[in-house]
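First comes one chain, alone, set out as structure tokens in the form predicted on its own.
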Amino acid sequence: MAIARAFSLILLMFLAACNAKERGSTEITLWHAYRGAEADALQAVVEIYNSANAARGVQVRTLPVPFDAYADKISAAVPRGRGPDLFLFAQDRLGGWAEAGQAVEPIGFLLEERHRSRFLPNMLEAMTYRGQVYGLPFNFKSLALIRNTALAPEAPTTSQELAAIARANTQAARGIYGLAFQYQNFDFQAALLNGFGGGALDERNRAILDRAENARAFELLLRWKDEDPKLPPEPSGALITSLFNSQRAAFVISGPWFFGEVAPEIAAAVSPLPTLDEAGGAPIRPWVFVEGVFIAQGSKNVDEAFAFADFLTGPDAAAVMAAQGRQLPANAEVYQRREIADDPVLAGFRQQLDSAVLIPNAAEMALVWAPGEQASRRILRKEAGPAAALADAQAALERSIADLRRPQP
């Protein structure tokens, strides 16, 4: 009997294979770099889609890859058709794969006006490179000002309250500041930098390091470095959450992961970033990474790639990466809904997005960290002024655009 029992199990299952076989069984493979409840939230809706795809014989399957060689195993494993059918990913390096034409496919083909009207404004401008959409927008990602409200109950709207009450809270002999954030790090101070009119790359992607705006906003954060308000030394993340969750920091600088750190006994809200009495009134301007579902070139699975991308950026998606993820999604839809309209966190940071800058997805953008960080520590030690520093940024950065757009032999 029991002998059976087996052969009749293996007959089903050899049954259920050909019945497979016969639909045309395709599994599509997703790479991405989340994290904790980002990955939990993705592997909830992949589930949701694998049952509803189930009798069509279509599955997909996550795959995650840690961030810091995510890029460069995108770039080395797609081009020898080692890669996946679909990787999400910002916008930065877009320009570089695209000219590259080797990493991700153009879908513009496939879009319907659905799809071109159910994003956030400047969504898909942001996987749109020399007028050809390469992706479908999936979150966005910017800085925001994250407060304790036991220490600040209000949320600042210039530069000068917020240095005010930053040091009102501020005992810097004690380790206590009243604002924090990894001031060293270049996209950070981007933000101060387009508030000011400045910038890394032009309309036309020139380099822009030694405008003399990008000069004054160093010259800000010195200030609020070394004097008023005075921020930490060394500000790593790990310092950045140890002090906002002891209650030795007032306000943080900070993007919507920051919030999976966050003690639960930490009453904290999020307002967009102030305004610069420094700069005429103008808002401080963080940049925008919108992370795009990309379809691999060479997959042989196009349309069921395509149609699972279609899905991860439509609104009930969004609204579990929003829940359950606390991701920021592109989609606009989702936002109408009442659980993510009152969840102030989500609100706080969708506020931030009508004042903030996409960050440049031309090839070119790759090149500008180098320069631009080596320029920030040089200035944050001393080592030269803010002006001297970014001039020599600048000649970096011309001459690595010139070599990138030299013909190559």
Contents of the next structure:
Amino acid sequence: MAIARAFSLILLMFLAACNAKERGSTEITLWHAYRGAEADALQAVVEIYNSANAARGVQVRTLPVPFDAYADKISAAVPRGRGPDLFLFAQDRLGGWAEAGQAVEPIGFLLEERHRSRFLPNMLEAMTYRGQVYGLPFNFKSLALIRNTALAPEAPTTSQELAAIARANTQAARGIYGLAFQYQNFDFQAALLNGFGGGALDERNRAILDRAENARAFELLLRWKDEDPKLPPEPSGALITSLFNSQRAAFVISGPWFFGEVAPEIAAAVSPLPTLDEAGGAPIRPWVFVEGVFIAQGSKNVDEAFAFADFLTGPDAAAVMAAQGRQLPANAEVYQRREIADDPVLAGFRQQLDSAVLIPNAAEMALVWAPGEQASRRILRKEAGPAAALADAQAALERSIADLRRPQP
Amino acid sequence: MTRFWIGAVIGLLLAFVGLAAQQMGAARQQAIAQSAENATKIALELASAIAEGQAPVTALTQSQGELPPGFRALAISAGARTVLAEINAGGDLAPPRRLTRDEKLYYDLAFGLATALAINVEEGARVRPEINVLAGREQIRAAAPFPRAEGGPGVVVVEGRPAPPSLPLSRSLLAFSAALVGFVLLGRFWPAGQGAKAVALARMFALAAAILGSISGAWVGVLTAAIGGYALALAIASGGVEQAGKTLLKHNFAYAAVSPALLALTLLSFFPMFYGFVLSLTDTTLFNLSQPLLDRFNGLANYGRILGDFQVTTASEGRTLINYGNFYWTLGVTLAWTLTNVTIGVSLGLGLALALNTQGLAFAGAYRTILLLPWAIPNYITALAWKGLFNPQFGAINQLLQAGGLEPVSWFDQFGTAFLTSLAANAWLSFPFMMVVSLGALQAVNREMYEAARLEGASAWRQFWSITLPAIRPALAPSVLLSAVWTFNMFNVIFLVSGGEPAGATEILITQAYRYGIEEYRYGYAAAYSIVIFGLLLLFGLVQAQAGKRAETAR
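Starting from the form predicted on its own shown above, please give the structure in the form predicted in complex with the partner chain.
Starting with the chain above, the whole complex follows.
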């Protein structure tokens, strides 16, 4: 009797399970590395989508992954079919994933005109590798000039104006600086290198670290640091934040993430980085990281995943991500909205985009960091002149590129 | 004698079945390959005709007769997402149309092949196939690219189902009868005797396989059958099989018990190791992965570059710079890392064990539990916690320094301090193990010896050196070896705590191999690097084992 009852119970459960499956609930998983406001905003967007699509049985589930391990987790899990349906990542790893195969689903075929015309200039280019489109651009992040409006009411437009205002606000002996940024980091320096017309890789992804323009950029950085207007020594991220929050830094060069740390009593505004009088009036051009929504290859639900990616990069989701997540959406339409256009922070970063350059999405980019950082350390510690340090870095980068790619005949 | 005949017949039958199966498989493969080759040829012809300016419709119409039955051919413009011309499976010409959602693959193939062409030009070698061929049992597909000016690349696709293979059963039967006759004849006139019998049998197998093979013409089959037959005949005739079977039966439980582990080891350990070794002999990178392994072969070049690069420092503008990427620098860091860690781990662990071993210590159990905690927590969590502690901005250690009126330290900017961060984290992780091992060994030491020593007036120090240490050495020595090997390859702590900062100075060998492989996409070089690490550890183990043996005999 008891056995029969247990058996019928099991049968009932089995039928229920079958029934649940038959109702066709599709679960789309999305990996991201967001925290704080960005993660909350993303969750809000996902919930909007889920409630709108509950009737169809489509549910999106997010999984936050620690940023340190994120790229490697994708590289390791996705090609073995253990990945999500979608993941968010910036374009700098795209080339490697596209070349290796089995990681990112190409989506060029799925794009309609409404997708192609939806984004700010250059956003879709960041997601394009060798002609094929791999992701929908979600948001972008770049450095810009952030100022304490109490100390510097007006945004400078040239490097000399910037230096002049900064100089007036600098008392290095008392730990007060007109300009402060993490100038020891290569991605910060790259804004200057690009501004002078140099950079790390040319359009065919060959090393160009030894260009004279790059040496000139480092010379300007050294002058800023040591002579005029003088930059703080050992500029860690925390130091910059603490200087800015204690009214001891008039200008800071940083990205949207900086506003998560700015004290509420500080009035801050964002403007594009100034033009360089030292480079004939060319603007300082920071690198732009475009975060895209990528469909993982091997996803069982490519079309449903694309539908969600479509929603995520549309104007409604973008408005939530901008207002609540303080992100800079790649969607162009959202900047027409009043609350976004009038937002001094978002509008400032949006303006910076016009003179920024995309960080290359080629696999070679991964090789740039080690020699670039080595050169920067040597130059800033005065162990070598810019030209010599950059020549060594160029040789090292050329070597490692040649190890990755056979040299052209 | 009966054993001889049973073995012989079974061996021959097996050889035959194997060969027949191989033949059937080969025939099917051949049919598929033939179909695929045919499709490839047509696709290439069409693509080159279109590339030379012929209209796709004209090109396809001309090739209409060549298409095997049931195959279709399409000329596709990926940019315009249209099928420019199509001959459907019925052999009729279909009008141009848009690509359907199911045909996304063709669009992706067009872009993929265009990329392959471009990369081959850049690399100056054919590292990527310039044609995509799928040769399956169910479907054959050949895709060949053609350049197309308006908005993206073009691709010709020829696809269909392969023709069923004709099985060469009659030929196999003929071969089998021939071999059997040969076998019987040879067996009849061969001299008897246990050892000679095995050799003779093996020869017969080789001969039989050769006859089978010469008729069917498959050399792989001949070789497999001949070698397999030879081995089997030897095994059976010498009684090896019988003996092995007996042991298997006798210890069946033991074998059943270890077989899952053996299988897992083969799949997870031996095969990857072997593959890693093969990979280390190639110049595999992200860009030539799809090339055949043999084309990527570059001998011992990777090893030469790793071990032959003695440029640990470079002089630039009168200053000496350390090349942090150099193998010998990293090896030096790794050795320093292992040595310091093992020293700290052993002394801390032993010290705490001695303290805990004090007779009548109150709350000894509580102390022991607390001291074991670092070991119980997963080490990546511990590592991340330590990284947080050392964070130059928000870390507790710098906060403490500042609270004490000291300057905060940029821990990861200097080699020494960065090394210290990982060292601290690993010391925290490694002492509990040493403590547990030492404590266990200490509790087994005979207390009476201490009493005797005390009566003789030996100091505590003298007791430690003359009684405690020799008594616990047998337990301690293998744990020190184990801990040295673990530390040598302690990926988690280095990767997560110092992350190799500054500029790769604090990398150890295993994290460096990871960087080459995963971050710089140089798979062959990274594989060689890991094999070198393996070699070093093997050497260390052998030396240690020798030393242990010598110590044993000395006693």
